[in-house]
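This document opens with one chain alone, in structure tokens, the form predicted on its own.
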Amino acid sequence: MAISPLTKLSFSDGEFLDIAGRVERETGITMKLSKKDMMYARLVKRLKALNLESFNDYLMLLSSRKGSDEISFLINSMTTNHTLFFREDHHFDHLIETFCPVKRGLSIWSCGCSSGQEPYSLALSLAGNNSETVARSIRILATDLDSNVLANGMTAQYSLDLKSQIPQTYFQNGMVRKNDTCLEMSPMIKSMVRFDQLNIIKPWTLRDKFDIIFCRNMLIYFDHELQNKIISQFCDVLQPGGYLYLGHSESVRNKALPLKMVGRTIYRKVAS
């Protein structure tokens, strides 16, 4: 029986708590019971575009067979995506006056991408003042646990609204105005991205050692023993001399990691 979008469906304490839980063993996000209207809100549609008549019935289908498909679309809901082009603006101006000119290729590392404003703002930096020969050199590698998002970011596209964050210098050779309510990146700056999904809290492996990674408002989410554990994993992949770019908010607790602070929350890898 279908359920009257204006039908309020209970949802307890514990009820959360559950959900919560899988979050949480999902994602390392640690929600507290002041999120439940958030969980609430963003949940209530999908439960009744299943037809399922309580959030008991949700959990049971979490618990289900089918219950790992769900939980997919669960962490896309519970995730956070709030993003800009050239966000902190303060390390794009730190990534230029180190970087540019490139004279060898760099490897990069965007954790926590989102729908890719972060790795797009990063090729238009570096490509701007480069051939694109030497652009094309640049490897930036774009992740994210939401496949929404990863979607979204593929795509390049983006509401002609968003042009007020991009500076005007980038316009020429890495935009597009694809028609009157889109932008679109140039194919120069595509190839300089690649996406892919990670769930950063499960293991994994990269081949690649980087210069860069940027991985910024993303640990804040997570408790300190997690957020040292993660930091830890991305000196073993960051190269000798390499920076790791933080969110404003966060920092480097564990002093025994060979990275030195050399800007406001930018780190340089050093001899350990």
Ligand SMILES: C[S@@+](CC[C@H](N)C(=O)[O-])C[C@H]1O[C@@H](n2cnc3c(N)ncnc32)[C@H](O)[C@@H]1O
Contents of the next structure:
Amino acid sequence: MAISPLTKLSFSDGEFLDIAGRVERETGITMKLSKKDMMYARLVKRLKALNLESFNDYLMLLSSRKGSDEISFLINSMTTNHTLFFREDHHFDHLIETFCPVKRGLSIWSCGCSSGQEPYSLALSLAGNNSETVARSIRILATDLDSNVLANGMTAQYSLDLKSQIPQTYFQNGMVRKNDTCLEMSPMIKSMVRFDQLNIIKPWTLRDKFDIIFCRNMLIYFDHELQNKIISQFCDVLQPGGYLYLGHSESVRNKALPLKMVGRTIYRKVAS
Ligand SMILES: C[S@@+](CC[C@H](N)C(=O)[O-])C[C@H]1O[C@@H](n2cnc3c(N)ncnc32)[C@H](O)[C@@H]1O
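Same protein, different state: after the form predicted on its own, show the form predicted in complex with the named molecule.
Below, the chain from earlier opens the complete complex, with every other chain and molecule after it.
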């Protein structure tokens, strides 16, 4: 018999900590006990759909042979994907001042890109101020761990309600209105961005070195040791003179890294 949507499932602190530990090992995201209600809210429908009567049953499922399929659902449920077009707009002002007019191809990484608003804002900022030939020489790699948000980003379609987040000047060349409720990035803007799944805490290698890395509002979910490790890995794939943009409450703590602060949460790699 299906479990009623109104039934409250039992969820102990120990079960929360077990699931949170599993999430941290897979994603780096740390969750204190204060997040227990949030976890309940994000998972309860799933447990009921699977006809599980308790979070203990869910833990057993995760540890079973079928658990590897469930883990990606768990991960997608636990990531926080809030994002906006042109979020922290001072970063885009800095980008335009520093790189426009673009004189050569640029390689950019939007790490923790969520549903694509950040990489498309990068594409709109740089393409909007340059010719189509130059725009096509700008490559933006957009990565995230969460397969759902990546799928949304790849459609390049957004609710018309988000229009107000995008400066008017980008409308003519950057976007097309698809219908009464939806707008879509233009073919040129789409062609600048490539989406890929990448879990930043697992071993990764990338072919490119980057002129620009945007990694904003992702590191805050990790502990300081992991933040330091990831920022150090960014230094390895950043070109000398390249720029790292972090989120408003993130910073570079390890002073030994070859990064100099050049603006609000903007760092430049010094030649080492
Ligand atoms: C709050 S969003 C930030 C989106 C965008 N950068 C911004 O500032 O608007 C954080 C993103 O980081 C992603 N994320 C969390 N842990 C990750 C990991 N281990 N590897 C890659 N992406 C991760 C989440 O899926 C989420 O989409």
